[in-house]
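Here you get one chain, nothing else, as structure tokens; it is the form predicted alone.
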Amino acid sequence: MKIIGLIGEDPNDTTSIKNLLLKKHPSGLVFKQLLRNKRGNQLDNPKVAASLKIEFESAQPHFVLFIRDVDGLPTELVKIKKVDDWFNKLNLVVNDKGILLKNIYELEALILADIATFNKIYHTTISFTSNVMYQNDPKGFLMQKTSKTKNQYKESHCPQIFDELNVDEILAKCSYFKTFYHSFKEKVGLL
């Protein structure tokens, strides 16, 4: 059994990559939510790393998946960086044992590798062929194209969408996922 401690701007997004991780992994592995309290730049406050050190001993996670959105696209190296530093800072503090979900604008660009899904459950016909990193802010354009429906799109609902999304899908279709995915399998042992 693999301990794997989770930290996201949003406990929407932790919980929606554990449904997506779990769907292709449904034993051997158990999430551990950590700095559950901290949301969005909070995690950017210096004191977070106290934090993390304490919970980080406490859990005793094998691994630790951090989850960020860049808010950018792949071209806004500035963004990615300032995501990447965060990462290394706090990695240090939890033994090198980290992986990074590095979210290329925003978590619900997943969502749009697997648009069929999304379509089944919100009885729409959005046809999204371009490639997922690009799109800018995908959460806006999913609550555009929701808004004259009955259900609009929030992004309260990721993780139950998530428990739906095809994994192969999004492996298809997001390079970003693909090679975190490809690390989480290598740091976890499922290689």
The other form holds:
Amino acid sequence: MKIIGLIGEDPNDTTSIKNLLLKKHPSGLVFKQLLRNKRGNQLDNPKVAASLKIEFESAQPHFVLFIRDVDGLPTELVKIKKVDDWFNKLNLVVNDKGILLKNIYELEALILADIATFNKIYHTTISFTSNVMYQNDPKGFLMQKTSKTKNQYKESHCPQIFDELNVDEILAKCSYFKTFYHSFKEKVGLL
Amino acid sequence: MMNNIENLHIKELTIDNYKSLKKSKIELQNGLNIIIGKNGAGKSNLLEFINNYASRDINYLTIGPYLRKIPFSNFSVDYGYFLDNQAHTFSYSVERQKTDSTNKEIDFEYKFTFSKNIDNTIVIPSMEIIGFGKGAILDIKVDSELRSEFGNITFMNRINIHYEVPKDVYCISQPGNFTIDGTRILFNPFDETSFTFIGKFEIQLYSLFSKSQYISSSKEEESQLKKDLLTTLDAYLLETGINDYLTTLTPINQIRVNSNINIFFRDDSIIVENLFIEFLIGNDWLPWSYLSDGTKRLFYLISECISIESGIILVEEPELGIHPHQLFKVMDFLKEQAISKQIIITTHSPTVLDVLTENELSRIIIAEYNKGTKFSKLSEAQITKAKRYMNEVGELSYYWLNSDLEK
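Got the form predicted alone; any chance of the form predicted together with the partner chain too?
Below is the whole assembly, all chains and molecules, this chain first.
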């Protein structure tokens, strides 16, 4: 049984990615939130590094997944560098055992990659054929598309939605997730 | 005759079948105890139980004329205290057994068991008292030596500071009006059970009127009595030191007794009307109704805590309605008060934990509901981690907020 630590916006991002990965790997992996109840802006707090050190040494995970929204497109290099810097700093704390899932633009881009499942859950007929990595504000996009429906999309729905998403669809349509998943499998020892 | 019993406090309590408390055991310490746990874990049930049963007057509970109706199966309490500089313990347990399948309360049997320990050795054999029926104890055999010692432990002060500030308290939220006949206060407006600080006014008034110098019912005497009454109560307020605490911990700078008290003689009685406390905030003397809910609760908490010199103080969520900066100070205040009292706090506020030092982590008690409320202390691993949070992150509260303190 391999313990995999999770750091990110909690619980939405961390639980969503956990649910997604468990669909591919239903056994043999245990995901552990290393820091609970964290919002995005709190992850930059210096206390996060000090806390992470304690939690990492206490939980002794096989490796650690760092999940962070870029809040920008692949062309916004400053924002991408900011997330990379954040990861590099914290990766030192976990003895270089981290891998980064850098969500471009944000987590909801992965939902756009499997819009059919989203439509099924929300009884909508949203069509999305563009490159998900170039959709500005995918969260706002989904909220706007469901604004007049009875069941309007909300960020807090993510963990349940990710429990339903088709991982292969996401791998096919989202190159940054595919890159991340390759690293993940390598760390788990599946490659 | 034994004297000088100090620091009487509950060491251990086992309760079965009281609300969520089912075979629930809790170890407590003299001084500060902080109980944390999720909503519905049973924290408030514990405080309610202690308030109603575990800290009662020992003699009243055991050999008084009536046994209070106890709506649960059984419990046992271990007390710790110091006598002649030696740590002692004694315990008693109550068992209620149903003896009739019809489930009628009349058919319950009560059984009390006492024992006393010195240095973990039982030096007086256990004593049992058995009662039947609706609560009257029919057969009591009191061991003289044991009775003598229990006679010194007859009363354990307790104060229960609830979520809500008591309403309709005379002399606080409404004027106190009463009649004194000789040294008796005929209409007693002081509800000591809900607001001890105000309840203590009664003692002051007894002291004043027992002098019995007011006999002629002249206007001069009425005026003198009013003056004496105000002097007595103001002296009491001064003696408690409450104004110092209020200035430090609340927006209230000072309290005083309203000077517009009406006093007059009727027949052989003295009538006192319109007695209430006023609060100085800024430059204004205000009545209770003008205070904010948070200020009222701060006053309630502080005044109750300083109303007893020893005993148990139960505090439900001290953080309610209180600014975080004030809460920090309030926790320091409670810790200071806990030097001479056993204070048991329930809380949902991580800031409350930050009052503890590394050596006080055993004062945290975790409540969780798992087929009944269970209480536990931090494990060794949790204590190690908590110390790291205190040293490396700077705050114990961060551990509770972000990690597995409650697991």
